[in-house]
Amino acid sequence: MSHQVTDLEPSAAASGNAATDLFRQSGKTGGATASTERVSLLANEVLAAVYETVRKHEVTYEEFNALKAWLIQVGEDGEWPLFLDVWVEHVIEEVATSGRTGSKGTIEGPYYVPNAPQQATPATLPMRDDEPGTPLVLRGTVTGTDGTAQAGAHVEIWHADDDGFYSQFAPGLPQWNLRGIVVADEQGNYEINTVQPAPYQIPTGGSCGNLITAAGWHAWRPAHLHLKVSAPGRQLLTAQLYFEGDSYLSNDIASAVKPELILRPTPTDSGREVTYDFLLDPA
């Protein structure tokens, strides 16, 4: 199902600025504790890669000035979170979780909002009375990698609607639409009733969109469910679950798809259902 453009289409600037504001409020901006040697190492290697690109491709002053103008525009549009989450975060996540033996994770992305409403399983996410889309039931069990059930585990979920829009990042949507925290039962079981999201384009009306156009890329992400799964004594798992048959699984603009994260729902009388179990590594 393709993204449908409506009169509620959010501007890239509004979406980008919302992501920037939320990042500033997230508590993640304090900065890493790093030695001067570590900072020097990373900065010099990044700059060396830039120098190599300039020399290899004989970058001109016109191209250099276009880059400066574009970097300024990224900041003015508030799109640094979008740029970094789309094109860089997947490698950061790969390195950060390389030692895990439990469920695979992937990027958080720029549209996470903390403190979503909490419900016990089985749960139905907050949604409009006439929420468009195919009903979807996601259920499964949260265990440790040692097989122990994680009673009371939190399965936090958020996703786009059937038009590809996220609540709090697009006008006209209730604050917590399709966002929630579901508390698993004593056996670690969870069940979430929602609707299947649609593929969508990242915002293209700003500086990130200008890069996509200039490079001749597409801006599409496959349909996905975002999740954060947590339990005491276990590592937080951040993941996205995708849907078999989606046209953008093999060329996701954010390079975040992993084979282990692809769902294969089955039809029901009212929609679709799928089971997905989470294995959490010890903290």
Second form
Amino acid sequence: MSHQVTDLEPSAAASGNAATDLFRQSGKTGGATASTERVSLLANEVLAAVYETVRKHEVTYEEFNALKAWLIQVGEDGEWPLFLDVWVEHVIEEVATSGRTGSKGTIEGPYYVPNAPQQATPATLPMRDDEPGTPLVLRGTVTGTDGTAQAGAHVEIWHADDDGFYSQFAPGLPQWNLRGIVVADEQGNYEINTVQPAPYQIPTGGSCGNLITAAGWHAWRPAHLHLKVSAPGRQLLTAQLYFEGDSYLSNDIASAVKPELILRPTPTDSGREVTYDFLLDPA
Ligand code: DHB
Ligand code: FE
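The form predicted together with 3,4-dihydroxybenzoic acid, contrasted with the form predicted alone above:
Full complex below, order starting with the chain above.
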């Protein structure tokens, strides 16, 4: 695949460009059929917010030109998907899912890759023979908000490794490392064997990193598992699960943590395990 990262060192430009290529190929780019009224309304209101900020804080020509240079650089680094997913997607998700009564979701982020290998439950995600990290078992049941078991539901999962790197966005990892679709059984039960992901630092070497440094922010997201849970006749649930005790739960750079999404794993002989059930809204 052309979005695979081939450099030897992880770099912001490589992961940014990979995320940009992936988005271009995703089929999501031509979806909006907005009326001229809608485009005009949204563009006017966004610009009005910009004018207000300029007037309120007396933004200078030097600052305006620094912004121009930075915006140009975001495109050159391929970091628009990263920027939008970190600083905007959480509000889009909030609005899109406000009518739901089932499980909470959160942002997808820039690193979802479709067509991961599929396995029946109980499943072990594709991983290296010597995959570093504490073994983690995630299991539970997929039901509808009406209580019906979702036989054969798909629990798709992707996450960073013990070094905080995602396969296909950092060099040297097998294509589908720590990515897979697990098919639930007749009762909607699923079990996924994987390893504990590390907290994730958004790439610091590119323009998003420059903004973070210039503003004196930090670049971290709490450790997380990404999930897409689906079943026929149900709304797709895009979620992330976090871990109790993580220092970035209350200050996620992507503002994507919700209390309902925090796991409390318990120790086992070989690692940790946790149960998490999904409730899917009707389509
Ligand atoms: C980004 C990375 C993630 O893993 C995520 O979940 C959200 C955003 C990012 O780098 O933009
Ligand atoms: Fe992520």
